[in-house]
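To begin, one chain is listed below as structure tokens, in the form predicted on its own.
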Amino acid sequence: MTRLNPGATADTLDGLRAFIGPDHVRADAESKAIYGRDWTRLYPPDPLAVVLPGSVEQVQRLVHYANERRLALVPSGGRTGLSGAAVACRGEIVVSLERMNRILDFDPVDRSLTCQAGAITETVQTFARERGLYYPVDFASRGSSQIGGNIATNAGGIKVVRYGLTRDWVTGLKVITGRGDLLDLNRGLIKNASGYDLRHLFVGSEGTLGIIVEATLKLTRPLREPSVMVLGVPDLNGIMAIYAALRGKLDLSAFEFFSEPALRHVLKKGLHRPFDTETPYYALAEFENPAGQATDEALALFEGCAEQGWLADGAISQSEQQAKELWRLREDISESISEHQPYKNDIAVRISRVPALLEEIGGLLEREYPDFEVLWYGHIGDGNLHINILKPKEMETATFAERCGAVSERLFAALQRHGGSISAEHGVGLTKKPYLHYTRDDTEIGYLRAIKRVFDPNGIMNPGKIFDAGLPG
């Protein structure tokens, strides 16, 4: 894809306005800066324009128009992604679905709802809760992330230990492929053994195969009076031992961890320590506790872990409000460090291999980043670690990214030896594209490219994300 000349640009925008509407095609600098980037902040946004379609028909017509003119499209949700998948930095057209944000249907018998792709995650959660049900895919950006973006990145979040990833809650999708075809996939069925399930190709596809326009989601019963414990832990191996002890006795819905340096950034924003003792690491466990029935068991587990030397202190919530405050110690980390333009590594291994991986990479990061602040946190109960390196104020962004990228090569080589993934839940996008071969071999990447050609033969859908497809255009 190449940038259009000025005359062609004006003609293209006029053509878009003819069927999207003049108020919903934006080419001003402010709109392009806002819609052309995600939370990575590593790539300066430079889209041709931003379009905000209001219907499935408009999205389909847009894709046909883009194919006719060989225009690159970048689907955009809440732009809370952390891999550059929603970045438009090469003259693409950003396709924001924020106008398509309605909940279309609810079925209490099926325990499901159907919504447009631009529906905010928290809106879906609230809708379910008001009807006595629960949508369990949850994360700190729930108030601005959109369902379509969640699906396109197969978002995980804080409840994966119990509920799994977004993929596990999508029973139907409507998508516009890169060819411009409308596909109605699986139609909300729980059981459907009628050939290939194309729905799952679009979950985690990062907008490279087409644009998700509607989704049917499963719902479940709410958690029963969850309690939250925060535990002070002397070392990372202790966290894994605590996890093994707790999940054998408690009905865990989450098991998170964070380091003391990460906690300090959150405390600067006005929160308070959960207890006086400072420890290198902290574990946060959430578990169902109806009428306090599991409290005695939780306290006994706390004492047992303390006797083993796995923890040094702890606190347990006594109310729903206290539980929310404890959760903020973990959930507010990303926001509290955003001003430092962190370089993010979002890695995963099988839970059983976490201790061995930590032993190998812990020393590597200490040696390679002596002058950078490194923060550890993540969803360790499902094998997902977040390693954030904070950019020094005086260092140029490009220099910082280059230094971190060089270390990532060694980090991912170690991860490959442990059978892990370079991206647990943030996707590949632009930031992890150079390292895809550490998780997928050449043969597998060849199949990914072939799938891309089937759904997007002209290469208009989010080109350059995940891999360089080598398609015409």
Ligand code: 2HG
Given for the second form:
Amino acid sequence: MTRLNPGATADTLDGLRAFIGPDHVRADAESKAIYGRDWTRLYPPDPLAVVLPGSVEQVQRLVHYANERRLALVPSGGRTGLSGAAVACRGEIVVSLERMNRILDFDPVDRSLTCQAGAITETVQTFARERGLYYPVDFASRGSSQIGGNIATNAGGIKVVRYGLTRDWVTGLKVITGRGDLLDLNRGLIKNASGYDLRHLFVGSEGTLGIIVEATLKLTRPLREPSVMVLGVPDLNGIMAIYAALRGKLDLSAFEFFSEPALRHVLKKGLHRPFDTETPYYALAEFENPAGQATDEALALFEGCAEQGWLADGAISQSEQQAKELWRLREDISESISEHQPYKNDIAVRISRVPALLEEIGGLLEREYPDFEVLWYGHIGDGNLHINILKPKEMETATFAERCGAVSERLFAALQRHGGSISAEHGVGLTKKPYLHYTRDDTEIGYLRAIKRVFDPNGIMNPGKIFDAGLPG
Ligand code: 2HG
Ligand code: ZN
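Can you return the structure of this protein in the form predicted together with the named molecule rather than the form predicted on its own?
In what comes next, the whole complex appears, and the chain from above leads the way.
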């Protein structure tokens, strides 16, 4: 990989220190190691420096400065990403928004809040809850992920079946474009039919068009006493049938799944089986159940699904605490397997295509990886599957990556035939960049490049992420 910022010198950093402050421009080895990577752990971090601006003005000045000197910048949130979009491994300057973490405004009539990009997801969720409201974009990394990063990847998570993605909750964005302009996009409006909505270009842009500095987020009413059911399911087709049955009758707020091998990893970390029967797969459904009013319906559905042979056993939460414990069986999987350096797939198809895709990919993986441990879990109610392949202990990382990469091509070709996407919610970053053409054709990628040129003509914004832009940077 070509190293970026070859012309940068000690003077370059002194220039940054002059307007960002000496303590907020760091070039020590520890800071570089921490801020140069995300949760992928695939790329050795190697930034030139880390800068931590404290205001919108400082971010704008920084982008002007970077344009004048052609310095490559990597915008950085909580670095919980799984595709390498926030990785700085080629001498880039990491721009961490972590000091810009305040909630700036709240309006109960609009039911919205405005925060700086570095606000932690959980802080926003708690702020909303304390005001009787709810920010429904939610996932396991809520305690460290930041709103700006969530927007830059259009994060999904565990409540998408009911509430949609991050995109659906952003009513306003302030950004500094790669040219250094400040854009104040949509300003919290619900309706705004005045031409192209540039806000949506920044949602999912993975730091390649500019730096998100502030966001206005919609809030909603909290869930009413949600209950959680975990169901033991003999096969993946059964999960889809159960989903169709439950969807019509319960107010579902989540519909997730995981396999028995995936469950075993969280059990090893101290969690308990939800019931005695072991089944190849498990579905987790969350539904509103105020004063237990939906319990009878849920139990009747359970009986009906059992009669059809779609499920073999199940458990339903009787308290908030039990609901939390059942959730952990699904939410803790990713962290529980991280020590095995998994090769991650985060694929999506239309919900109706899930069974056909599963059959095809399931067969392919069984044939190609008989010696690897393959784990299935994810947000099946959105058509989003996370397939993780664990590295055998004795295998070299490079050999493992090569074998997984070879199968990826065939996996993504199958996905393409089913009209799917190579990334449902983790983004493209570096890990999925070689495969972008399976989801976007060349003409479309040409339009993406053209958009990039408009916002970032010198190619200073997160160069080499999503696609190669063919720009100077
Ligand atoms: C999840 O749904 C996260 O748990 C992580 O998106 C998925 O580990 C993964 O592949
Ligand atoms: Zn996920």
